[in-house]
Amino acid sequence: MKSEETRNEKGSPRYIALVTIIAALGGLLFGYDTAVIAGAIGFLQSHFQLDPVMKGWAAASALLGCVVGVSFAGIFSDRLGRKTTLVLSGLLFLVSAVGTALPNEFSLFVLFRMLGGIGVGVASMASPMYIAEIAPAGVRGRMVSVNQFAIVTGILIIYFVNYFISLGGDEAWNVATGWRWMFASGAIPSGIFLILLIFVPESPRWLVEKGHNAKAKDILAKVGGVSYAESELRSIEASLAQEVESLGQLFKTGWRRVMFLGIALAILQQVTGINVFMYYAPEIFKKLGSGANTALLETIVVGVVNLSFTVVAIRTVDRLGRKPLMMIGSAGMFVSLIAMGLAAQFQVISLWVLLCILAYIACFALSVGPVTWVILSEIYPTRIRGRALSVATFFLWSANFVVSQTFPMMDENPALIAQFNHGFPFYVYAAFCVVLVLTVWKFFPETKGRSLEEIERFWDIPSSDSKG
């Protein structure tokens, strides 16, 4: 009896961890589904006889779906609930995995790829939102960071899966069949995700919003104990009373500056080229002289570096600060991209090129990848944070779509090849790294160790705007 009372008073860290891990599987599927194209794109191009524009569309169509998904994620989560929205994303992942493996027509493949993209867009909002709303403030940062860790883990897992599937036959088999198994493999983690979601509760915040305070209190008591549940319930009720109701309010005079800076940061995270390496890495390695299987193996190394340095970022961002990490990482990305561009332009094929690519991935994973999300979650005033993050995420996915669609068009453009060989895209992304360094240095505050209220005061928002 005493242990039961103690558990009711203190809550259960194990319960929080299990619920977080299950919700973060949405992030794992996010990484898995977006990166599966890396191993399949070359075989798809041969199977469907795709030109550079259609090759880009094969990769970017899912990202257009992401834009659609993130546009409606807020509506779904508000009307259906956070948990039901996660179930919806899992179903979309499952349907997409099966659907992309079967078609003999490219248009049908694209349709199912876009459905998966919608699932990714929904999960990219719903998973971290759910975790943030159920985790206590003291561990919220670490719990939400689990989602970012899950994303890069999903990317690494599918790189391994792609590699081992490619070993199942020769080039002709992979062009005819191998790529189908790569996409179909996503049905396994999708099914596991859907089954495990049965065991997680609805978000307490959503339950309070819908008037189910008793249910919300029971869940909060499991999380942090009875006293915590009562306090958090009052906090949620006060927060809901202050919430912004329309997107138009986000661009009021006082909030306009921070809104546009958040959008700029989201776009710059993508136009520095990271997802070119996530989605086209094997093709890049092939152009640098690697065979198909070797290119997929080298892509696994990319995934390992991405995962490893993401862990380093999570452990150091609160100690070293946001701005130093962002500026040093962006500068490192610039140097790496210039080196890659020169190597491609002058056809320098060596281990040095692989090291430059890995250095770029390490710099991104250490800084721009995870830290961008930390900054975006901190810079917005409390009243607009949820909707502002939705807007920033919309522009992030839109930029991702543009980069993924245009890379093959730049990389395989005859005029650009004649002048730069395959180096031109890397120079473009390097230029945006310079823009990113200058933007962070000039316009963003250091948020390390500051309360959200202190950060809000930095923007000097008129009281009439901050209060609505």
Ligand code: BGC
Given for the second form:
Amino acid sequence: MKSEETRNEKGSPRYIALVTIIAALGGLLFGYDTAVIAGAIGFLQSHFQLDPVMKGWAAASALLGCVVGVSFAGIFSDRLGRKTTLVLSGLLFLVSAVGTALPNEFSLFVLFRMLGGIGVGVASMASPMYIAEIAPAGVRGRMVSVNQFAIVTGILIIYFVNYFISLGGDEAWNVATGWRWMFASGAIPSGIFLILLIFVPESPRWLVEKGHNAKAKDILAKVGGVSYAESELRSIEASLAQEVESLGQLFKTGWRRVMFLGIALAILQQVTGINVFMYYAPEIFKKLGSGANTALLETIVVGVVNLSFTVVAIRTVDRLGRKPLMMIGSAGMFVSLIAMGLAAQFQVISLWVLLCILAYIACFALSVGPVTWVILSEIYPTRIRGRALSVATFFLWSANFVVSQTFPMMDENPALIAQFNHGFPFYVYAAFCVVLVLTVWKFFPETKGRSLEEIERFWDIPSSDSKG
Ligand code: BGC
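Okay, that was the form predicted on its own. Show me the form predicted in complex with the ligand next.
What follows is the whole complex; the chain from before opens it.
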């Protein structure tokens, strides 16, 4: 009894860490499920005899699911609760893992990929939202990076899994069966996620919204102690009273500028080409002369570099600031992409292209990858954050869909090959890096160390609008 009282007085950092890690598994599944295609796509192409448009569709169909998923994530998490929404996404991952492994028809495969994509779209909103709502304010920012870390960890794990599965047989076995195991393997992390979700509580913020204040207070006391629970409950009530009602309002009021900038940043994170490497890396390596297994091994190196430099970003973002990291990172991506394009165009040795790809990944992971999400979670004031973030995430997934669908169409286009070999797409992504550097430099405030009120003042919103 005494120890129970002591715990309630102080709260439990271990409890909040555990709950955050479980919720971040949604981010891990997001990485796992979107990047599984990298190992499978070549075998899928041979198995189903896909042309470049259909090959793009095999990769991008899941992303269309993400666009759908993120559109409904807000409604689900409002109506069903955050926890139930996470369970729903876990179930979608599970059904999709099994469903994509079995079909003999391409259309059925695409259907199950889309279903998994809906799960990813839902999780890409629900996991960070849940973490932000349950974590105390002092650690909220760091928690956003935990989510990005979970995404890149998921990507690296599936690269390893793909590689080891591909060793299970020869090319013919991989074309007939290997790719099925790659997708089916997703059932394991989905199952673990679903089981662990039993142990997390509902989001206190949602409980307050639904009038279950006593329950919310109990959970908050477990997180930060009794007095923390009381003050947090009051601030949740105050911020709920301030929320902007409709999406339309966001674009009509003085928020329009910050809305468009958030959307621009989300789109630019994608059109600078990252997921071409996340989803098609083994294909690129094969074109440069690697065998199927070696290409998957080289892809693991891509995943390791991605994860390592994400850690560097997490450690430096609060010291160096968002803008310098973003500008240095995207300038580095520009140089790497131009070098890559030239190497592909003039057919320079493949080691050079590999180095360019790794330099590009390092620059992305150091900056544009995590910092985009940090900026998006900071530039909107509390009263519009949830809705504004879902709009930006919707555009992020839509841009990802367009890039992933069009890469094989550009890369395998005979007219473009005649002029640029396989260099053309890289020049396109390089051009967008220039737009990204200029946009961040000209239009974004440095948000490092600033309070939300200071950031709000930067946007200079007329006070009638800022009240929503
Ligand atoms: C992006 C994802 C990408 C991942 C790669 C994230 O920030 O939003 O689209 O796959 O980084 O590390």
